[in-house]
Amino acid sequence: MKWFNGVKQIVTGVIIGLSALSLVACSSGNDEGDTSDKTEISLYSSGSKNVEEFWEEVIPMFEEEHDHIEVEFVFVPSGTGGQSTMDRILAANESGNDSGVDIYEGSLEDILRGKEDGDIFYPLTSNNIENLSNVQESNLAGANDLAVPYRASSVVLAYNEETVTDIPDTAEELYQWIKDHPGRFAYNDPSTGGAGSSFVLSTVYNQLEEGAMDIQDESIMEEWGKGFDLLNELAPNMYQEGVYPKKNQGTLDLLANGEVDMIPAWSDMALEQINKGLLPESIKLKQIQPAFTGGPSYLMLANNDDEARKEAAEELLNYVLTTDVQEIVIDQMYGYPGIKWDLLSEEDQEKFADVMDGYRIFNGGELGGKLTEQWQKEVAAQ
């Protein structure tokens, strides 16, 4: 019987060992590295470095509070093919496939294009995005309930107060200042950045009737002549008699180095560089009237068939509209908040006192690109 007891002990040991291994296996399936029970979604975004840094901070915060969701972040820097993401979504929709894109950060033009090409984004209301009720109503205009405007910025006038004493208040005063101070004003090539694009667009549309920026019919192009005449009249008075720097940063560098005294600049870029000491303290910002253009950055949800992914994406959009995340928009991106100003602290509101005079939103869709093309032919080529 001794041999039987020995065998019994061996078998018992094996069973215990296998049970232990089974418990370890079960336990390892629940550690932090396991994603089998998580819903995975993707966020595609583009823009400047500050946009990338924003998402790199916010996504881990969201995942920590929503441990059932994992977010894949795909960032495409400005000027390196951001439109290809839209093309990818549209192509997948046309072929009946899943693009793999759950959340897309884009423009008002993307929203319009998505609606025209097959409703690739689906409606968002306070029913599925509860915090949407916190959003500034003016930012919701034009979005057709297809996007969440989570932050905004505008082009403003940036000037050196040590060299500029007669600060323009209006567009007409700005045009006269440029003529009176040849070589001291610059705007970037509009095809390389939104600050220069806004100057060109605003100059042309300032010569048209109120409401023209909402027109998408190409017939309005016939009325652009007066604005282009003015741009050509101003051209010899620009930096180096008509040199247009590349990108928004190009003109900011000229302003920082004292090569010019005044430029159009994005509010968030200028505020960030002033606060970080990259622009001199003497650089000040203001909005003129009629205002330059600006507007929100939008988050849209792809209309795929996976309800779990849709719900997870909705949770992220709702999270972005919380005050905690909106304070990051203000404090680190130097952007205008997506939510109503009165939901934020007085301290945060004071940071934008100089640039809160509003902005105009260009709703002309593809006309913006056509305007830039015409500028290349009629102004840059001269």
Second form
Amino acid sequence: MKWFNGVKQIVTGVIIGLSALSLVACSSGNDEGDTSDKTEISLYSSGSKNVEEFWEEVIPMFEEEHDHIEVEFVFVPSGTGGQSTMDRILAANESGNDSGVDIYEGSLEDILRGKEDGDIFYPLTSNNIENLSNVQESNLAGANDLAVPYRASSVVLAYNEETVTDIPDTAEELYQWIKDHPGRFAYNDPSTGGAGSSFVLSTVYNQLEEGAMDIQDESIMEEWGKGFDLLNELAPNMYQEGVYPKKNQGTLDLLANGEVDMIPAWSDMALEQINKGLLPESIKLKQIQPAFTGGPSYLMLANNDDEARKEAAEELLNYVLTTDVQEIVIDQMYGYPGIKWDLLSEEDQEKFADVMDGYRIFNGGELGGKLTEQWQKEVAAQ
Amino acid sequence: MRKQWKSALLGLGLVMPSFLILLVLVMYPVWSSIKTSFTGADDQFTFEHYQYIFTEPLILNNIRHTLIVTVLSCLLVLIIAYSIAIYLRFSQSTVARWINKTYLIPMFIPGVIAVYGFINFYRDNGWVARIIGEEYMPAIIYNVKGLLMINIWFNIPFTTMLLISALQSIPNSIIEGAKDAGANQWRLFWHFILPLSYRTMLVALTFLFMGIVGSFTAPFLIDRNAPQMLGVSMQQHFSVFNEIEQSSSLAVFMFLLCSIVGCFYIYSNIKESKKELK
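So the form predicted alone is up there; where is the form predicted in complex with the partner chain?
Let's see the whole complex now, leading with the same chain.
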């Protein structure tokens, strides 16, 4: 039993040590909060790893320049209930409580939801956010003066230069290319990643009149048939006669292995992987016409009736639109900058020359989910 | 009498914490998903979500696919694991010793990593294809064959472990006695070894069924896009289509499937312990 006593002593020691440590940790935390006159704001963001890394770099830079502001960063990885932050803001607004969220990084859908429900977000103009005048005007349209579109990305065509000679310029040429090269094109399951869902969306909406992407009325679903017929027609010419890998990375892996020659991919993911050597150098990117979908990421200011926090948050938004931060967007996230191209160095402009042809913004709200559901029933289960 | 009361209370006290945790972490979520699965758009009681999962061809195909894959995987795993267990029980060779040392390894490799390794090994231009030539490579990844293979790979260690312990608990004296009485190997197997280990086989089958019917990672990454395993379909309904009620009804259906198998297991256990009490 001697060893047992020994173990008991060790365990007790560890427990006492840990509780002592936690007490110390608590008290030091409290001290800081009590004595400082700093304004504390919180930033809620969501997305992939690169978004998290971006903020972890920008926030300390911001805090150094603005030593009266402290930013608490809360990151919700994508697919783990990012919508709950929005629900929290809405619920707090309804009950008149403080949501604890000052800055929220969200989507176009969130802006529309906020607009419907009233004063959820503070209006943002170049009066309170000076640098807003530098932002690309096409991105500002969807923001409704409620959000800052600080970066963007889009889906583009990624292809292997060594094996693809007749590079398609238009969507029609792309469909013809797929038919001419059976088994050499793949798009990922649209329910698992935006690149595949953009391909499905673009293919369906290319068959409809211009402006259809802005319609949120469900009656348009009746007109989807033609697009789905085309997808079904293409299916036997896809990778393994109709296999759609899971996640955006699934098709990128196939392209890297040389199992396919062409895929739709997110511009930022593909650029990052080319630069890090995860994709071979022969992989090139290109936007076709009409373009695949894409869009900006928006920052919103949640209304908590606290003037000091509002001003501090506005300062952060203004800071994000400076060229310093925008260069981080370009260099580290491989995202499109939020500010106008001519404000950036020529070197940076050149980096995006291949994919700068823009993107279309899908503004159909919940129709996106419905489209995926129909795809699962009509194309996958074919 | 007082002493009995005391020990009863002590027993209850010891069981209480785990029971309370079970209540909060298991019973409550189960209850709330059952409730969600019967709730319509206007908060009224409805059967429409069950109607959906039992009439929609998409889901019906998924259910059929799930059952086929689960039953096939269970049978294959059981056959292979039982053969390994028998071999390890009765053979003293070096090979047997080596298998004994290594068969548990797959248990310690995290699922996602194993699946990616598997994909790299068997994909169309993967390792195997490079050795045997790409044109001879059968479709394994993005195919139900691959799913069956990875299910076998994941489940053999635990099943074999269970079966070996059952076989090892058969006393050598029984086997030697039977041999002395003139039983040949088949007789020995059918009349002694199988009857003495089949209950553990049922236990293993229960665990296998529950594990495979609700699996997600392997079918998500390896199976075709349609038909899907129910776990994948449930996730899709929940987080892509935002059909929380429908995915709840799928979950309840899967819960029922598992509880049928579970009841079967408990029933056979009760029967056995009654026998022992006599």
